[in-house]
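Below, in structure tokens: the form predicted alone, a single chain.
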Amino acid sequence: MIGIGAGDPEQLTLQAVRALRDTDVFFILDKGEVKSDLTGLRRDLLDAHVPEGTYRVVEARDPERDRSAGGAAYSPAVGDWRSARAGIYARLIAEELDEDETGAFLVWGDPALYDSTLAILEEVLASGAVDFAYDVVPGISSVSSLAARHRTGLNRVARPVQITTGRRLAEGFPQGVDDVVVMLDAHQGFRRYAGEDIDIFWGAYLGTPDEILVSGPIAEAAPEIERLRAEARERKGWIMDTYLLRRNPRER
């Protein structure tokens, strides 16, 4: 399992390109023609740290969620997507890696951060339909790179930050934190805060050729994030982001 970062060739450490290199199967799960440029970037990725012809990849579609799940409903359906992709994965396993070689998915940003490829290995592991050993190789997260667009830190002195979701911060402000990295938010929950003194640092798209990048007090950045959002998803039919929120002090 390799992090390849939030998208940029260069942002790969050399841990990653020594474990590209030592790979004979790539495994790639293909999203759809609205999404194609995402396994697009995987490609650029091997063809710029891979020589050609050393490797094969493999692709397979992977299976749809149910995103109207909402409340109660929400967990199991992630439950049956990933044992739906677990199934998937190991039959790829199975039929496309031979005992004596190397395979390899390639993993936005950071496996450790948000994302769910560890725990579908250990669930194929654990269903015994297939049996393999596997190491992790860290990525650079869209939180960093985010952070380093902004030239800004995650925390200030002293103080924590946190990481959650949009889906958790439609829930309310965390408690005791000035400083929250939201990720994960298809409905810009950022704009019920837009009355509050908090600045915002949002990008989209991080570390490729069409990123996006807005900072500023949320009152006056939050249209302009909307309109700039809107205008990406129509453009390219889907989008990546994530933002991170200051409070400022006297907000305490």
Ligand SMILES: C[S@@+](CC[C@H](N)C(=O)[O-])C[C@H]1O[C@@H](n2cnc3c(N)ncnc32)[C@H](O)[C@@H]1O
The other form holds:
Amino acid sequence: MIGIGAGDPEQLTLQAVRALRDTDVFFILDKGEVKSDLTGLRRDLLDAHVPEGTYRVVEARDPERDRSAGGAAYSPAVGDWRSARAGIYARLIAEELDEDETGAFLVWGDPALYDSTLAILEEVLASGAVDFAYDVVPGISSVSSLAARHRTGLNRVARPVQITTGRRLAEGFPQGVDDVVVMLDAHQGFRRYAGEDIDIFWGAYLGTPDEILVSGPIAEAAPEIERLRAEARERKGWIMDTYLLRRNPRER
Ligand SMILES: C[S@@+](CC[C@H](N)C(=O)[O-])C[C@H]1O[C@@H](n2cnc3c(N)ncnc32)[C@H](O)[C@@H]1O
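Okay, that one was the form predicted alone. Can I see the form predicted together with the named molecule too?
Everything in the complex follows now, all chains and molecules, and the chain you saw is the first one.
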């Protein structure tokens, strides 16, 4: 499992490049037409770093996830989806790899952050359907990329930072922290904090030629982000964005 960074072919580690070059078969799971740009980006990474003709690419269709399932139904829907993916991964490994070959799953950013590939491979191993050994190569996450592009840290001196999802942010600003990184937010959860003394550092398509960055007090930045986000989504058909919310110290 190779972490390939947020999209910039120069944000692969030397370890990742070495692992790419040691791979016989790359498994690329496509989520359909809309996300085919992402498949293209992965192929660009391979073109940039691995000599042609030294590997095979096997593409498969990712099963659709039931995104309508909210509340209590959320976890089972994710569970079903993982199991469906586990079946596909097991077949790919069993049918597309010879005994002495090495396969690789390319994971956006860092495999340790909001990615289910690790859990899926463990599920495949636990099922006994196919046996294999694997290593994880860390990658530069979209969170690291966001902080670097905005030339800011994630935490303030000796203070914590929390990484969470848009779904969680919709339930309220996390307790006990003033610096919060939000991922997987389809509903622009930052908007509900526009009346507070919070700065936002927002980035979309980080590390790609389409990258967009906006930062500033949330009251001013939120409308601009909404506009840019809607335009980009319309133009490309999909969007991936991440942001840091930084609450300023309150008067005591
Ligand atoms: C399933 S998570 C995967 C995160 C990934 N493992 C990482 O380390 O960045 C997908 C979320 O990551 C964020 N993300 C991933 N790539 C991004 C990029 N190039 N630009 C902005 N956000 C990105 C978005 O918040 C997106 O909803």
